[in-house]
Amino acid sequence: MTDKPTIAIAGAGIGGLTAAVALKKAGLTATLYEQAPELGEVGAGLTITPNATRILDGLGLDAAMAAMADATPHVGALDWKTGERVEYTPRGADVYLKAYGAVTRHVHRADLHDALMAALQPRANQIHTAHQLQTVKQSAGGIELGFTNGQTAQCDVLIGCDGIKSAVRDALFPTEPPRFTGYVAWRAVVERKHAPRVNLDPHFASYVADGKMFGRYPLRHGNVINCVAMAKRDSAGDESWTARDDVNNVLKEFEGWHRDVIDIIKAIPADGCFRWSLHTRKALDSWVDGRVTLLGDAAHPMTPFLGMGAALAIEDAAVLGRCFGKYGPDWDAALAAYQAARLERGNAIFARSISQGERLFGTGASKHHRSPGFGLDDLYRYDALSVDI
């Protein structure tokens, strides 16, 4: 068994950049393989909640985030026709830490993209773009990776962070196509510039009813506001990050909901409305093969109703490489140490996330609508820079 173990990483996404920084903290160096041909993340906001914050900065990223974003000062609940209070629940960084040790935080995807990517300071080819995966073979020697550009790579270790639609799982793992969830989003980013009547206290809130969800926050100390436009569907469309919508479908969707719902909306750019069809695929009794395993949602699938999906990946990145910095070369412990520490609790989540998405979305559900993050206090002081491995 070599010194230190060589190791692939599918995919180039918040959780194979997190893992790739995390094993670099562990005194290793990760090859990353990314199937689009640049790098780099669409628009979108992100929910760091305390959980993953203090994993960020515990990868020496601290200052990144506090300049990406301030502690999240309130969340809230709004009428979705009236915009009046449901529910407004003070936070800020006293709180926060008070509560949890650390902070939530509202960021753009591609600014935390790119303060990992500074983190990570990767040699040269180290990443490789235009490289998706096709073929996984393993052997007692190691393992094989096929891509569909005909280029082949060699590794003992592959970590398959490529997401819902993940090759790594599809080859190797117990499975089935993505299944849709009966629940259509569209998410955009506008200029708050286009949208300058919008009050956006609370900082993050959320405008529910019997079907429906509209959620938002400002992003980039207020200069943009990331939207999230939620109905449930009979059928599905792609499964697809990026697929386009007209702007006018989700003003039609969300007709005579509160002035400032459809202010945003107003303002979407005609090229920046995403449809996004929510998917997901069935709980792993085992995110381990060999030589194999898989990290964020291409582990446990997340639907966006916890907010959680990010900070999973986060999570399960840091156990990675404490396992590794644990284990050394021994590759085969620090795997499975990292299923034993992450399983249960990345399933759980999963299955609660779900369980969520019934009840926002359930008859009655803007009777009895909750602020985000609401009864979340659990998984938030969950520590994976601490969490027995």
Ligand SMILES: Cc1cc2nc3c(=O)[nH]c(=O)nc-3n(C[C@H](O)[C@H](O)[C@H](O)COP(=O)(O)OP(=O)(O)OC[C@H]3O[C@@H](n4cnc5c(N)ncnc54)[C@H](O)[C@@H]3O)c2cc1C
Contents of the next structure:
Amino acid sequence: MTDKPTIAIAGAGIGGLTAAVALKKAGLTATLYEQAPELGEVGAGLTITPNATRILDGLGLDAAMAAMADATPHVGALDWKTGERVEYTPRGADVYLKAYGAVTRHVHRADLHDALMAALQPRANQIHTAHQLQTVKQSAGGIELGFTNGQTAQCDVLIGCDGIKSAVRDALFPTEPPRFTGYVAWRAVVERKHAPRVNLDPHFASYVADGKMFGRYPLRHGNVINCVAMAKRDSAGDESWTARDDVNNVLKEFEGWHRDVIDIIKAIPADGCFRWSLHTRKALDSWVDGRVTLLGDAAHPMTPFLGMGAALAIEDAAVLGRCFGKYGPDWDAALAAYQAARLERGNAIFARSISQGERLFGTGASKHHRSPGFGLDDLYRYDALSVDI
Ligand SMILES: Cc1cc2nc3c(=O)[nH]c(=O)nc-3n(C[C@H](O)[C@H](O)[C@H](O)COP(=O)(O)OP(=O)(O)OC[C@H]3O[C@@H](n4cnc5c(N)ncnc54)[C@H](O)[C@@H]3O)c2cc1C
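Since we've got the form predicted alone here, give me the form predicted together with the named molecule too.
What follows is the entire complex, opening with the chain shown before.
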């Protein structure tokens, strides 16, 4: 057993970067391999709920997070046609801190990615872009990684943070191809000045009609508005899972909805409307195979209906870092402890994200609609920084 295991991370998204920062806190330098030619994140917003904020604060990102956004002051559900309040929940720092010990913030994904990079302060050659992992060969002595660019690399331990289409999962775990969930999502960020009359109280608002949903919240201190629109579909179609779409298609889909919804959609830049065919995979019974483990969407490919996929990846990363901090060079014990602490919660929240989708999009959904976060108090209280490992 080596003094300090060499750790490779596949995927430098939110999960992979947070894992690298958490491992750094445990005294380990992980090497990251990212398929994209450049580091970065899609232009979209992210709800960072208290269970994740607490971790990011603990990893030293507290000032950066506070600079990105204030605690979300209120959340609500609005009628899809009239815009009247169906439900309204005051939040804000006081309420969150009293209830959960940490706040919810709405942040831009790219800003969080930048803050994680600043916390990591990567060494030279710690991050390799344009490295798409293709093969994973394990032996008693270590792991050999093969990339589509023809390069290879060696490591003692591999952490698959490579998202729903995880090559690590496909290589080593009993899995099946991703399955279309029956929902598509459009995401965009619009300039506030292009949708000036939109009422941003509540801060996070969701509008639901049977089979459709529209959510919006301001980012970057109100200078931009993030929006996500979702609808049911019989099939994913032939198109790639993620693609740009014509804004007029979204307008057609939400014709007759409240004026604020229409104003926001009309403000989407022509080249800034992104469409996702939402996919998922089955839960796994194990996330560890020898020297390899999975983290984030690679382990539990969350649907976005709870708005907690990134938060769950951040939780995984924090616990993984603590396990390596505790078990040091004994990577076997560290991976076992990580799985023991995380598998049940990860799979349970993953299942809950699917049932939340059924609740949101079922018949009569608009009548029973509640603001985001409703009924999730138990999830918000989880403390990855102190949970038993
Ligand atoms: C419409 C929508 C809205 C959402 N809203 C929220 C929200 O508000 N809050 C929230 O917490 N979550 C939200 N989510 C979920 C969240 O985006 C994901 O759960 C989260 O990004 C998972 O992080 P990850 O790091 O595990 O995976 P990813 O973000 O998918 O990152 C994987 C990384 O691995 C790289 N990669 C992939 N394959 C390879 C390979 N073979 N080799 C090397 N690199 C590879 C990718 O390029 C990427 O950088 C939303 C999702 C959607 C679709």
